[in-house]
Amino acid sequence: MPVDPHAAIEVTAFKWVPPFAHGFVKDMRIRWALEEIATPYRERLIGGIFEDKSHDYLADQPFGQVPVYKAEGISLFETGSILIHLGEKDERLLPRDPSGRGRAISWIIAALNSIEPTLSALMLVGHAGAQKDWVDDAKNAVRPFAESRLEMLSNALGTKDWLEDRFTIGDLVMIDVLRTAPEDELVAAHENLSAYVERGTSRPAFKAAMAAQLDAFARNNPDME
């Protein structure tokens, strides 16, 4: 479903981020979910990731991040809350039975609270400590926490295609978190997690969302390769 400037749903995204972040900014998660349910949306592109944000934008997103979701008089921030809202509207994202719904939401929270922080810590150490003599020691101190959590996740996934009996927004968030792992071998150490990420990123909706995010960067940064 292409981006539609006349769509009722608005999703914010950055005009510019460093090249290493192309395809990884978190509006991807909302774009992906909307593609899964063939729902058009319009982009509201705001300044670069390091630019100061307007007071109006900070009223919508107190931390100046993306995305912000607006539709039908509702304004939401944080990808988890937006995805649950979308899931409530369409059972293709969130099961309607109480058990399935609860488990999918549990996996969203697990991805954001139990997996992503360990991977983000490792990434931040690498970027903040680039060319500094303490970075290797810091990475070595943080990495075991990420490895432990990924081993637990691998055990939970087992031989299943998805975390539960079907694809949900719990898988969408978990897969997007896993593909941002700052060291490829962290996920590659678990064959089932590698296959899980490949399965998710092979979905047509993911590919359409990725193309849309990259197109937005290309349109606003003509020198981007």
The other form holds:
Number of protein chains: 2
Amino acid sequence: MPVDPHAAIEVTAFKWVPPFAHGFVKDMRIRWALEEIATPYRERLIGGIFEDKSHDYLADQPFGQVPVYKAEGISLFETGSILIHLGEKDERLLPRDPSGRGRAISWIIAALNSIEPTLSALMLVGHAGAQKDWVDDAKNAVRPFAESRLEMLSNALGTKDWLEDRFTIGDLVMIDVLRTAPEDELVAAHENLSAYVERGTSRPAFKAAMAAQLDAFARNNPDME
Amino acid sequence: MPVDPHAAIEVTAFKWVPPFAHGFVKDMRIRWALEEIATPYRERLIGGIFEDKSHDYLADQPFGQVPVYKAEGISLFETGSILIHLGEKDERLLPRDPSGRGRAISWIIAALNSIEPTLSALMLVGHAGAQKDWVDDAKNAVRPFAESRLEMLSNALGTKDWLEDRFTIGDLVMIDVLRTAPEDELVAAHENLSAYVERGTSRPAFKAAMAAQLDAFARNNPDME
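Can I get the form predicted together with a further copy of the same chain as well, since the one above is the form predicted on its own?
Zooming out: every chain and molecule, the one shown earlier first.
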């Protein structure tokens, strides 16, 4: 079990978040990658997403989010950056050959900048427009951007198991983006994308990461205090 | 002048786009980085953003966008991925020390996943809702997410010239994201961010990149045929 209070790697996560966010906070991506390479890490649990962050924490994470990764004198923020760093340490996450490495990093960025923003725009409109009479019209207008990108992603995946010829951190991020889409139908519209998400979330490392995130929330449930 | 038809590096760009997009197409980021390190590249100009893309092109760029970068048997897509690759080749773009390197890559991802999506959500709502009676309400509801992130970015920049102690590709992407924000007031609300964008776009390499993108559009202006 990679969570180890004496590990050299420190990863920040929230102490607790409301149930709707359980399993969806972005330290999942780093826990998952570390589980894939059986590398221990210690958790540093910080105040929840709506709590004020200390000046020190903002120096490490300018947007007050999690995770921050610290080890060997390096402090990293943003899951994409942390994953690239971990990938460079272990070939199981990121191929060593320049072409395979380049494509995997391209897929990380594609997940974060070509797919996730179309999904988060839809989520943002739904959130910002909750209980407004225009919310359905606005979501209907914004949704086609997400649908179009997912269709192109489905075409790129085709009948392959992974986006390239093996599992990489490009798949890890893409699957995490897809599984947290704001409307299940978006991914379910493409049989190969659904199967791809299922394939990724069936990996033992994903399941161990999920258990670790949920365990931290269970230990810090404010209702149990 | 880095544009050279005989260069080893190939970068795709659109042959022509409508005037509102001149200077804003994302090959700018790669042209700018290559100008910073005086590295020649050849342009491969492809059909515009609304034209169908060939099957071959989609194999290189699954979303039919530009740029694609090709050199030495490597094919990369997504500007973040290409910039990291270029940074690894030249210290002027990306520090060699692990801590500086890690922070610079964190800022690249922050630009692409923590700042740009809040701006593109606002742009998407404006675009999708053009001439709809709900568009202003929806933009007003979504705008605070962008404002909040920009305020945190302004705090992180503080009185520094660059996000860290020197210019890196993290600044290059961040400045490109900020200068293309859908509403000028968003960045102008923070004096230090406005000055930061001005500082970046005053660099000779930025100006040369802009001239090169505009030159390609001028040569392929459909009204001149």
